[in-house]
Structures are given as structure tokens and as C-alpha cells.
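The chain that follows stands alone, in the form predicted alone, written as C-alpha cells.
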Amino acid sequence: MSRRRLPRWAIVLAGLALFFLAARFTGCDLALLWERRGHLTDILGQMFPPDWKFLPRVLSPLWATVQMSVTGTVLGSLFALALAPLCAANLSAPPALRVLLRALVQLARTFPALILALAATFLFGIGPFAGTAAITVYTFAIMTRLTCDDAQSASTAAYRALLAMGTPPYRAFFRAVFPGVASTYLTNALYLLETNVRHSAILGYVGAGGVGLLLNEKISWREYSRVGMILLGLFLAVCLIESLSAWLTGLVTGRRRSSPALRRIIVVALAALFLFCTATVGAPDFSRASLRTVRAMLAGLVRPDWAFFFQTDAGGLGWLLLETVCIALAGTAIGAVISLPLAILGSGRIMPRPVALLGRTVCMAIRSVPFLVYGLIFIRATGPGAFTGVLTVALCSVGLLSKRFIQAIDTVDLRAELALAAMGATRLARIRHALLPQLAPAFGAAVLYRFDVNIRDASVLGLVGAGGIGAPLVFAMNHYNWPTAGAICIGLVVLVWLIDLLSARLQGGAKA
């Protein structure tokens, strides 16, 4: 007997109630933002036009940012491809090994790239090598999870037949399972390459190379014309990477035709780019690393500060984690509401081409700015606190959700919309009755995924005074207070695990 589903109005009311509770908890005050909007417009006015004389100073750290992204994405994706067959429940890996590896992947997925980069600086020293290591681990964790999920949904009949014939498990996987998931695997890797450019742009905040240190320096000194130059460089880099990624995705998925010779040239060119980036990333600096530091870090996880872990007042772990969740929840909801009209404006299937091009450019400009930069800018207007975190998460959500929404709109079936158009329905009515019902599942999945990402991003917003658990974690790590850092890490692991369970439950209910 199937379980009875909740009425849609009940789900909507519950969502609204959670949003208003989260907004109240984080001190959202739109009146304050409107009152101090002049601070934001003043900053934007000082950023543009940018200081073109500063461009030569930007190019080297910007290249390091791209370099870390390329090397880390490729290495992480390759490591994930090696480990995913051992994590999939429908393949032949020993159950005990599978459980252990999935636990390690879940642990790595818990932490944003910035925290991984900070930990890497204790092992590999200051510089791009630490940032590359962090991007590699970050990519590896996400790609392992995605590839494992794809493998578990693939047919294993041919795989089992090859095993019965004595074929080794890895060879059977690459012959019978991987060809069916290869297109999705490469598409996910290309999407992560785009994302990793933005992540790499802030790793300099913790000394892990890239343009982040320069960006933080110029914002702190309020040299906003130079900040504008850095952001313009990032925007152009993101445009280039996204255009290349979209073109390659078209080849991978078969939407764009190419000759075998062109494919070979592309493979050789990409391999050469990866090898060049890897060879020039720089060597690690082990002068700061020691076995004693590694043992202290591990001891902090094994023997955390349980008093802080169970502390119930406003300075305790539970309160800080709750604030992090509320920042992510309120910011994701606001971002989703803003993203929908932007996505409609950016869709060439609904709007005229010039309007769609303008909408897509605005969305790309929004998502090309690293989230910590938004935090540093908003804090000038609203002051330190969780409200700044909500605004930062909302704007970052707009950048990425609008892209996912546009992709969903561009693949929707337009026959119902065309039928309503033939009947004389208005554009708004066609969107409301023909498009949104089809798009609701894809939109819901995108919002749930973004909320999952925002939990991790919100966990480091405290670094710029925007609330959440980030400031105590970074402070504890920088002061070698590993028991407190261990307690926070365990709390984050539990929180992300619970969010994953809730997200899977909601997605399962939506499909039921």
C-alpha cells in the first residue's frame, strides 16, 4: 500500500513557515538594506570603469586560478573514476570496503574548497600546490558520488556476464558499465571545471594561491577600481571556460557533430593543457609540515572538544550550526525566487534573442563573482552578521540557479505553449499554465541541490563576518586548536549527512 502524499498546499505552507522562521532567526531586515543601499551603489560606482593600468598585475594570479582549476578538476575526476566502481552497491566490491570508502567520500564532501585549502596549507605550505590539492579533493568527492550514483542506475547484465567469464572487475566495469555513463561523467566534469574556477578565485584568502589574496587585499584597502579590474578578469575567464565547456558538452552529448580527426585534435590539445598546467603548478613546501602536525590534526577528530560540541548557548556548536542552516535556507529561497524571472528573460526559447542574450550575460556576471567577495561588499552596507550571509547566499544562488533554470527551459516541450499561443493566450498565461508545470520537478531538484551546496558555502561565510560556523572553524585551525576544530568538523559532517537524507527523502517523495 503506497503512503499517502501530503497536499501541495501543506507543503507550500510548511516551506513558507520555515523560510520566515529562518529569516527571523538570521535578522533579515530589507528596510535596513534599502536604507543603506547607497553604500552598495557607491561601491559599484567606484568599481567601474576599472583600473586598466592594474591589468598586468592581475594576469599572473588569474592564470594561477585557472591553472589550479584545470589540474585539480582533471586529477579529481580521474581519481573518482578509479574509486567509483568500489563504491557502487550494484557492483562487485566487498561490502566492508564499499562502506568505508563511501564514508570517506562523504567526509570529504562535507567541507568546502576553502576549508580543504586551509588544511592543505598545513601539509604543503603556502602557494598554488595547496590550492590544487584542495580542488582535487573537492572534485574527487563530488565526482565519486555522482559517478557512483550513475553506475548504480545503469544496467549490470553485461557486467555480470563478463565477471562470469572470468574478466577482472575493473575491466568489466570499463567495458560494460562505463560506456553507458561516460557522457554524464564527462558532462559533470566539465560543469565542475566551471565551478572550480570560482572556488579557486578565493583560495588565496587562506594562502593557497590564485587571485583571492589580491582580491581580498584590494577590497580591504577599498581600492574598488582595482577590484573592478580583477572581477572583470574573472568574468572574462568564466565566460571563456563556460563557452568552451558548453562546446565540449555538445560534442560529448552528441548535440554537436565533429569528425574523428577533430576529436583527436581536441583530446591532444586538452591533454597538453592539463600537462602544462600540472607541470607549472609549483612544488609543495614541506617546511611547515610535520608528522606532529598531522598527528595533532587527526587527534582533534578522534578526541574533539566535547564540551564545545554539546554547549547549548549562543556560542555553542549547535547554535552556530543552526545559524548556518538558516542562512542557507533563507538565502536559497530568496535566490530561487529571483532566479525564475531571470531564467525566463535569459531563455531564447521564450524571449527574443537580444533580451535572452542580455539576461544570460547578467546571470553570468553574477555567478562569476566569488561568494566571499559578495560577503565583503554586503558587509559594508548591512554590517557583520547573519543577514549579510543571507544576502550573499541569495546572490550566489541567483547566479547558478538561473543557469540551471535556463537549461531546463531550453529543453522543455513547447507544444502546449504553442497551442495556447494559437488560442490567443498571453505570454504570462502561457508560462504559467504550459511551462511551469513541466519545469517544477527540474526546478525543485535544482533548488535542493543548491541548498546542499549553500550549506557548505555558508559554513565559511563567518570568515568575513557574515555569520555561521566558518569564523570559529578557521580561527581554531589557524591557532592549532585541533580539538575545537575537530568538534566543528564532526558537527558539519553530521549536519551535511542529515541534509543529504532529507534531500533524498524529498526527491523520492517528488518522484512517488
Given for the second form:
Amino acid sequence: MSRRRLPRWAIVLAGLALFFLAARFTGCDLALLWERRGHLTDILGQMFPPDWKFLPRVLSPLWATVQMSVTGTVLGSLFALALAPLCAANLSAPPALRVLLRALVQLARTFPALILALAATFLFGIGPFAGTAAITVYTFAIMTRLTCDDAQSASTAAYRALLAMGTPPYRAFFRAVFPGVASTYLTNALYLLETNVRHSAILGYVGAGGVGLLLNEKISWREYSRVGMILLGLFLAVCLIESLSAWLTGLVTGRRRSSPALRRIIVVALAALFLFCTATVGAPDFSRASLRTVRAMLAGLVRPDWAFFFQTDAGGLGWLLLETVCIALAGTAIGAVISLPLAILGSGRIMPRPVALLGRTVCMAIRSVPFLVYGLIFIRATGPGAFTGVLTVALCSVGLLSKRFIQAIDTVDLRAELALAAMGATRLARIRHALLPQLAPAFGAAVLYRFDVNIRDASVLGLVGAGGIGAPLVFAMNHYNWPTAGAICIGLVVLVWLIDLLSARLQGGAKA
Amino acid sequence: MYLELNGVSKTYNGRVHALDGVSFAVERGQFVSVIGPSGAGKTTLVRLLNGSERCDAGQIVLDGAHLENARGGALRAIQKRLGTIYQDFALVENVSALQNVLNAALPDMGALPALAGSFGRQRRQQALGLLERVGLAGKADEPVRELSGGQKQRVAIARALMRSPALLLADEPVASLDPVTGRQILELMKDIQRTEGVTVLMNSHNLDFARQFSDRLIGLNGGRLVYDGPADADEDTLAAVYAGKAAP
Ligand SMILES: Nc1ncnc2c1ncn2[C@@H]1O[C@H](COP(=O)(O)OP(=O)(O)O)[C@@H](O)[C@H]1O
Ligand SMILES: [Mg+2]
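In place of the form predicted alone, the structure of the form predicted in complex with the partner chain is requested.
Every chain and every other molecule in the complex is listed next, the one we just looked at coming first.
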């Protein structure tokens, strides 16, 4: 099959045009931001030094945040593992079951953790249990998808050989297919653990436990030195989890050597941590839930408000979704452009060590702040609206993309760069001609993935007044207006599905 | 008769007749080689015999059990008495040789011990013994991906033997090995057939090997049986198998 390839300049031009359209639509105005930069520096100045006396108050909700993410990530990953053999097409599961499961996972994948958490509070009451449930579902959806894709591209020769000896399929999967995908599975789970800490940190906004509630409160009371304390705590927690995760990833992928005894100790320690986190999550509170609520929620999905769904003017569903996409698009693009130099600064292979360390710390600090906090702070400078959303998404993308970029740079083959260095090329020339061409596919994939996630994130920005579909969705849910919420959810499902198709297309094109 | 095929047919996609009315019988303890050009239906035959696929018509009777209409638990009960080895070894590459051999014990275990990988002392002892039997005494803890092709096929044979099979199926077991290693593997299979009384049915397109090691040859071409007779038939008769003409 041959596909006609567009010339490169056309792709670049189309990308630029798209970006400018999105920027126009969302009212991007960098001059305004510059003019009002004083508001931002003021807030930053008040945050530091943080209010140390406030620290004891932060610890318990911070722990709840970590707890929700650990329990949710482990449970979600385990469920995903249990179901993965059922939705991989090359294994012997019944096709009908596979299609059903895939559809469910795709549905769950559509919703940002915050919306899942809000829905969970209607079932399990206010508190960390709802948050844990949301993180579990969120992790489950992503991990099932990833693990299925891995299993699907794995060799099945050994699996079929075991089946031919009379082994039941489930056992054959775990003994013959899983060993081949185990290290990617664990790496993915660890990566999700990191991102889930950030997700958990905002769940408090909808009453699902953790540090988010406190954060929201202190920001709205403008007690910025206390906000600074909370953010510092989060930064340290993220640092801790990221280094733990990096260390474990090294063990899992075999880059770090380990003895069987050490591995056994680690497994036992992690199991103990998980059990401790799970046991202390706190029971659900079913008093707010009722069969009627559940039925009303489902009815809203089945019989959504079609008038709102098809409303085409400003304020209608289509317009709000378009705004959400534009926020994600413009924000991702800006974030990607800023991440590139930052990643080069943060890479120990290109830059001297102290510079790299500083670069990495800046990236980590940026991504340890929950994105709604950025929204709440930017709003003080640029006011409510989509532009604030773009800035928020951009800054978040900087934190996460720069990390991915640094990882790509750290694993790239440096021989071409050394060859140019030997010929006396300058550092800039070496980066441009030896590094970037090799890194382009990895960078492209990271940006596409980030765009995909950013759409979900952008769809909750409305919660803090930063534009997009989030405000009407949360408003509808909080007012038990299920038909409108249903219409928005269906709109989101369609949107995410379309973007998935497009991104698969683009990725296929990038590989070809 | 230990194994009997009666008018066995298999069609893929409604038009490719991979096997077309094949009938033959094998006595217990025989070493039978199935020869024929590529696409003759040899692999299909093995897949039908080990229950990986189901035939469209005909009967396959293995030690009195009908394979052609067995399903679920009944099928698995028959499959448990078989061992199969493959051209591409079909091993789990990133676990040890020992673990691969132990995998053959999975059908006999409870689901939980199977998932946890706790096979017990006795099975480990048995697996280690089998690895020694196939000449891999020191390699039990080596990851399979680090073994040579010949060593991998030895692990696969040990895995098949772990089931104490009455019938050992082999689909081109030496086609991806060099001739010297291939001969060693066949000598091992021959030895197992002699000492353990295992019935062997081997696919091969290497005529020399097939003639040298088997008691009997079965020729397939285009899914049809075109030869069934002694292994020491003359060259012309066997050349006719490859040309697609039925031998007299
Ligand atoms: N899974 C399959 N789907 C469709 N056709 C197949 C399949 N397996 C085998 N065939 C066809 O059946 C015929 C016999 O194949 P096979 O048994 O693999 O032959 P051999 O092993 O003797 O080379 C060939 O024409 C092949 O293309
Ligand atoms: Mg074949």
C-alpha cells in the first residue's frame, strides 16, 4: 500500500496556520501577559519564602494525595493486567468480549481524572475513597490500552505451543506472553505513578480528597506564602516519587544490576507500602449515593440533551469543544517550543553537569505544580478566558515535555555528534545537524501524546475559569443536570476518538 | 493402531485446500517422517494433530480418543498427552531454560500456583533431569535468548518430554539449524524414540535426514497423500513426491 506523502513545507505551513488559528480563537495576547507580568512576579514573591509554620497542616493531606496515587496506580495496573489478555487480538479471547472491553476502555480513557473523581463523589461520597476510585479507573483505562497494544505486537509462538499442550489460555498468557512485555508494563505503571501524583493533587477541588482542597482555599484567600508551602511539599513529594520510580525503572529494564535477594526485598517492601496505603484510605460514604442518582446519571448518558449537543452558536457544545481543542493545540505548541531549549539545557550529555542539574530541577519544579494552580495564578494576570487556559496548558507541557525530551536525548546515539565535534563544529551546529534529526521522531511522538493528554486536561480548565468545556460540565454535574452532562460527555468521547484517529494517522505518517 | 487419520481435510478461507482427504495410520513406537515441498500441508497436519486447529472433515483418532470433535476440557485432556516441537522453537525467550521446561507442567497445576510459578521440588527435579537428558546440564538457569539454535531446540525437546508424551510431533525441527547441529538434534530424537518408546511424527523437507532417521515416510503434495511406504525407497519414487505425482 502506498500513501502519497505531502511535501514537508506543506506540513510545516499547515501546522503554523493551525497554530495561528488556534491562537486567534483563544485570544492569545502575549503583549497583555507582558504588560501584566507584575501580577505574576508579585505572587511568586509572596510565595517565597514559604510559611514554614503551616507545614504541619500540609502533611496529612499531602500524604492522602500520595496514598490515593499509589493505591490507584497499583489497583488500576493490576486490573489492566488481568484484562489485557482478553483484549489483545492475537490471543484466544472471544472476539465479542474483546470489542466490548475495548469500547469500555476507550470510553473511560476519554475522561480526565478530575471528572471521574467528580462522578465518583456522587457514588462514594466526599473524601479520598472517591479520589482513589477515580485514579484507579483512570490508570486502568490507560494501562489496559498500553498493555494490550504490547501484547498484540508480542510473539505468540510460545503461547500457542503451551496451548497445544493443553494449558488454559490465561495461564499460558502469564507464563509465555507476559515475560516479554513485563518490563514495558512496569515502566508504564511507574510512569503513571508519577503523573498520578499530580492528578491526585487537584482532586480535592471536587471534594475527592488530598491536598487540592487546601490549595484551592489558600489561593482564593490569597495566602500565597501558605500556597508556597503546599507547593514546596508537593515538589518534594514529586521529587521523591520520581527518583524512586527512576531507580525502579532502572532495575526493571536491567540497566541497573540487582541480585535476586535485593529484588525480593524490594517486592516485599513495595507490597507492604501498597497494603499500608490501601488499608488507610478510609471507607466510602454511601450516604450521598442512591440508586436514583446512578440511574439518573446513566439516563443522562443514554438520553442526553440533544438540543444542546447540536447547538452551533457561541456557547453551544461544538463551540466549547472547539475552544478546548484550540487551548490544547496552542498550549501544546507553545510548550513544545519552550521545552526544546530547556531539554537541551537539562541534558547531562550535552551540557556541563551543574547546568544540566539546574535545568532538570527547573523542569521538575514546573511539573510538580498541579496545572489548575497555574490556571488560578494566571487568571490574576490575564483574567478569565481561554488565553489563561492556553498559558496553563503551555506551562504544564513545558514541565512534562522537557522531561520526555531529556529522556530521548539521554538515550540517543551520540556517534554522529562526536564525529562532527572531531571536525571542529560548534556546539550549536552539532545540535542542529547531528542531534535534532535523530531526535525528531521521538520528539514528535512525545508532542502528539502530550496533545492527546492536554485535550483531557483542557477539558477541566473551565473549573477555574480558564475556558473550554470544563465549566459547563462541572456546573451541570454539580446541579444534577445529567442530560446536559451526558451531552458534553458524548461530545468529549467523539472528540477524543477523532483526535485518536488523527494522531494514529500522523504517527503512522511519521514512521513511514 | 495408535494414531489413525481417516479422510482428513482442512480448507483455509474457503478455497485453499491445505489437506485433502488424507488417511494413514501409525503404529506405537514408529518414527514417521512426513515429506513434501513447501505448501504441501505438513504444518497443517501437525496443527490438526496437536489440536491447535480443527479439521473440516474426516477423523483423527489418537489412542482411541477422537480429536476431531473434542472441545474444551476433553480436547485439553488429549493435548496433555502430546509434545510438539517447532522450527522456530516457540520458547519464551527472556526466561530461563528451566522455566521453559517447567511450563509444560502448567496444565496439571491449579491456577494460582501456575500464575505464581511455584512448581514444587519434584517438578523442578524432573525438569533438571530432562535438561540433563538432552545435554544441557549446565544451562538450566541461562535465559533462552542467550542459547544457540541447537540448544534452544534441546530445551524445546525437554519441554515436550516433560509431558511424558506418547506422541512427539515435530514441525521441521532442524530447518533453522546448520546441518551438523541438525544431525545432533535428530540423533537425540531417534534416541528418545528408541529408549522411551515414544511415537515420533516429524515434518521435514530434508529428504536425506528423513530417510536416514525414520522407519517410514509419508509424502504429501498439494494437501494429498502421494506416498506412504518404507524409508529406503529409491530416489525416483521420492522425487515423484516433490513433483506431485502419486507413486505407484
Ligand atoms: N492460517 C492459514 N491461512 C490461510 N492459508 C494457510 C494457513 N496456513 C496454511 N495455509 C495454506 O495451506 C497450505 C499448506 O500450508 P502448510 O501446511 O503450512 O504447508 P507446509 O508446512 O507443507 O509448507 C499452503 O498453501 C498455505 O498457504
Ligand atoms: Mg511448514
